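Shown here is one chain on its own, the form predicted alone, set out as structure tokens.
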Amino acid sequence: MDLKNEILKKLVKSVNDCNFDGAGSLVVTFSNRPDLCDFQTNYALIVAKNMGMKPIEVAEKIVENIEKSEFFEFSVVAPGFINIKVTDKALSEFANFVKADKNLGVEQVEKKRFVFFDYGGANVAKELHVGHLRSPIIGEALKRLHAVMGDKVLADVHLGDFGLQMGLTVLQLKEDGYLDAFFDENVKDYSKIPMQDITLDLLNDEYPKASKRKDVDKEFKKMADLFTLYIQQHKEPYFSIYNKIKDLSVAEIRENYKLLNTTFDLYLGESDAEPFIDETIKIFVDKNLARESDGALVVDVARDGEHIPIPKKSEDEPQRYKNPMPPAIIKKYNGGDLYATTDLATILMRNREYSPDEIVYITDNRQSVHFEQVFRCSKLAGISPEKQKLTHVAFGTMNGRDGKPFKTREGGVVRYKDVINLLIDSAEKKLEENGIVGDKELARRIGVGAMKFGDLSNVVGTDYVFDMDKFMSFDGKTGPYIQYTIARINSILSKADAQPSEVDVQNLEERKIVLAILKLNSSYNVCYENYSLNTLCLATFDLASAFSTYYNNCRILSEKDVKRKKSMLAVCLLVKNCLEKALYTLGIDSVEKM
């Protein structure tokens, strides 16, 4: 039941009775001005002109000649908008439909698809940081909301493990002689050599002096990366001690993105596409796509007259352009394989195992051009169907308050459980205010669903400042709000003498409560139709800011008359299932208490 689609061909049915033209492009809107109306349409502004004729008259005409209706109320109001009310015994039998309905009235999509989703992107060897955030949870999110809306999902994390890192890594840990067992001449089976000595605390400690060395040793550099394409070879013992440092490390990662209530159905990486490097390479020199270039081989990419437009800093800066699409490498000078290499090779991996009718990747909006020339060179090649879709969902950067990317107070980059730590610690607290002492999971609950709220209320490409004060406030536009808004419902149920029923909408506070329902429901497609959350994410707040004002304005346990409380209660839990979906969609928990 979609109370809105209901009104739009009860116009459209008038329309097409009065022989107005356009009536395909009639579009119904919520009314940004409730206290007059629920809905409203300004078809008649838009078509009166052509057919010669004053917008009002043309309202009029389409009002008169809709069925009267116990659902809805039709009127005009000058220029020409159509305005439309919702009965209470509409509303009632819409709340009633979203009660019962498996999937709470959310609307599924029309057609069915499978989507394949990359996001998380940690490397190897390196420890995660405040830079990692974004990915998993802007990922996790449009995951379950294509699955909340009837897709197939399947979730890849996509590992960094056999770029250079991985090669710088193994060198300085050779260099630092942790690794002489390995190079012994006498070792036959690598698998049996302990690494004990080597840690996750070492791991952050070498790569990262590996990296600075990188920038000022060339001869280092250079050993790196014959390292690294050695590792890529599967060369002896450089493949062995690159897998114990990859178990090492993945074990630590999904641990990190357990905390966030981040799930991978894959755990595979760019080393589970090198046996398809070869043949995508092939593939691209068969078809006289590849070309060499200072010893490198690279795709051309770019288009007739074609240039990279250069972000606005604001809307009055004039539009400038970088230098035309660069082309693509796809092999290195000495044979070593690039980013672009092994996700071109995992594009044909996925279509080979899987055959995706979308493949959605989340990822910073650094990587836009990288992802523009591997999508190019995947239709290009045909690695990709012509009728599958590629998305790249580029997101801004978490700032801290100055409006600078987020850093230590001594200019470090933050690490992934500082900031973990920091939300726990900071809930806690906010919990001690409220009595409940000790209570870490919880905790946990309340200080990861403020970042993420906080995160997915933004048009996913912007910038946004990480506000830990705001985003922890059991008031406002928080995650922390939405959770106390369920709690304070579980409360009510647990206290009440009586049982939910069928809801009967009676009075405006009702009234807002379901028309927010109806809101939510809708923003679902919004957010699916832009790969961003932000809208769900207010209108969830919309209904948590309904129901507060329903909760203040109504005396629901102390309702003497037994069929009215069994209808407050059953809007109390009404509310209560559509906001804990809502949150389940953005991956956020739901808390008993609070």
Ligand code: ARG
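What we label the rigid core is the largest C-alpha set whose atoms superpose within 1.5 Å from one form to the other. Note that this is a predicted model, so its numbers are computed, not measured. Residue numbers count along the first chain shown, from 1. Compared with the form predicted together with arginine:
- In a rigid-core overlay of the protein, Glu317 has its C-alpha displaced by at least 2 Å between these two forms.
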Given for the second form:
Amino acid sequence: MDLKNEILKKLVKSVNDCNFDGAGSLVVTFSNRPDLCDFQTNYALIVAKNMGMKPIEVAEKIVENIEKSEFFEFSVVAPGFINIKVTDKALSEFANFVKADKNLGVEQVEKKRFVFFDYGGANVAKELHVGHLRSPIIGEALKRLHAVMGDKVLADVHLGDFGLQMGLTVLQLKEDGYLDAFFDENVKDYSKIPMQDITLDLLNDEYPKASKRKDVDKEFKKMADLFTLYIQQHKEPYFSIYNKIKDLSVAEIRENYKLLNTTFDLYLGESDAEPFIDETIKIFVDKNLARESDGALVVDVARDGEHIPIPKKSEDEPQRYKNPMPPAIIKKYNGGDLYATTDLATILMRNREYSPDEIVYITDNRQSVHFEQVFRCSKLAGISPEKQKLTHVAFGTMNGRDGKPFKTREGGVVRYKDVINLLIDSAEKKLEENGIVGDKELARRIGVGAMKFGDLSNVVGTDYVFDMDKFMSFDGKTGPYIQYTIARINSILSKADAQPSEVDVQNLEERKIVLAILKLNSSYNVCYENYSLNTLCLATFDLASAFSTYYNNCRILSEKDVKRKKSMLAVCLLVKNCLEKALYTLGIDSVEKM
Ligand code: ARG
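Next, report the structure of the form predicted together with arginine; the form predicted alone has already been given.
Next comes the full complex, and the chain you just saw is listed first.
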């Protein structure tokens, strides 16, 4: 049951009865003048001219033809708007329907699909930093949203575990003397070699060191390429060393994702696609889709009007392109595999093992060209069937207050863990002000929830400012405000000397709450269509805020009329359930008290 849809059906029927055109394009929107009406349509304004009529006449005819109902009141306003008011009775019925429905009235998609999510994407041996926060936040929420909307979902973390960083790290460790035992010719069984000297802290030092060095030392870079190739070829002892580093790193990565309420069904990585790489390359070669270029194997993916060379002003200027869409490199000069190679082989693997209707990748927008290349390649080669949807959800950057990418005071990269600790500390201070001391898990829920809500409130593709004070405010469009509203309802429900019954809408505050639920429920579909959670965040806030007004204006606990009190408590419980469902979808924990 969706009141907005019911209204639409009535209007369409009347338009058809009147023999007017364009019933298919009629839209009903939430009113932007809630003091006048709850919904409206400007259909008459759009179609009147073509019919040679005045908009007001069209609107009046439509309204005259609608059968009277105890649910809706239709009226006409100059120059031709149709305003719709929903009666208290209709709102009560809707509220009780939502209350009883197992999906709380959120309408699922008609065509349920199997959607595969690829997010997280942490890189083994590289420490997680602030840039790794958005993918798990957005990915987890999108996955949950799809599940709420009825899709079957599966999530894979797709670790970066097959690239140059592996070769760099192993080479640096070797040069610094940590791997002598592995390179001792007498050693046969690498699994017995103790690794106590190799810690996460060491890896966090060694990789950046190597990464800097590769930019200035060509020989070092070449050697790292070779080490990477050996790892990709499972050559010993490189492969055993790599596996030990990977185990260490993945344990840490799992912990980090858990702090963000992010979970995966599959903990696979680029390396798991390795058995599919030869076959993938062969498909491109056999279908004549690849050509050689400077020893590498590339696939041309540019279409007309793309990748047009811009004439150089001088000889030594690098070549630039209009609408850049460079060829995808699927084999490196030394036979090594690249990011595109493993992504293509991974699509082949996923289709062999799962064949989902859609694969959704969540990364920052600097990878847009990469994914466009990979998607085009997969379609060209038929690795992804024509009917399969491939989606890249490209998010913007999390900036500091100065509007530039978030950095430490010294200008360094902010570590992932540091951000989380900052959030937890700040939440602990807030809780202390409310007299709650020493509850670390509660502080994590609030701190992390604050960041997630702050993040997801933005249209996914835009940059935003990480503003801790704003995110953490208990009052405003924030995660803590929603959690606080739930905690407040918990307290009302536990203090009440009566049980919630059915909702019976009696006043303006209750009308606003039920309308806010209606809006919240319709926002799920908007987010589903847009791959962005911002509409859901806003609607969740609007519901919490409608509840605050209700709480301030209407005495619930001291209500004398027991029947009325039970109905009011039912409103409270309904709001709590709807808010909790929204928070769950966003991947934010609810809290009992705060
Ligand atoms: N590891 C990658 C990075 O750090 C992200 C992986 C995204 N997923 C993918 N299938 N390429 O940028």
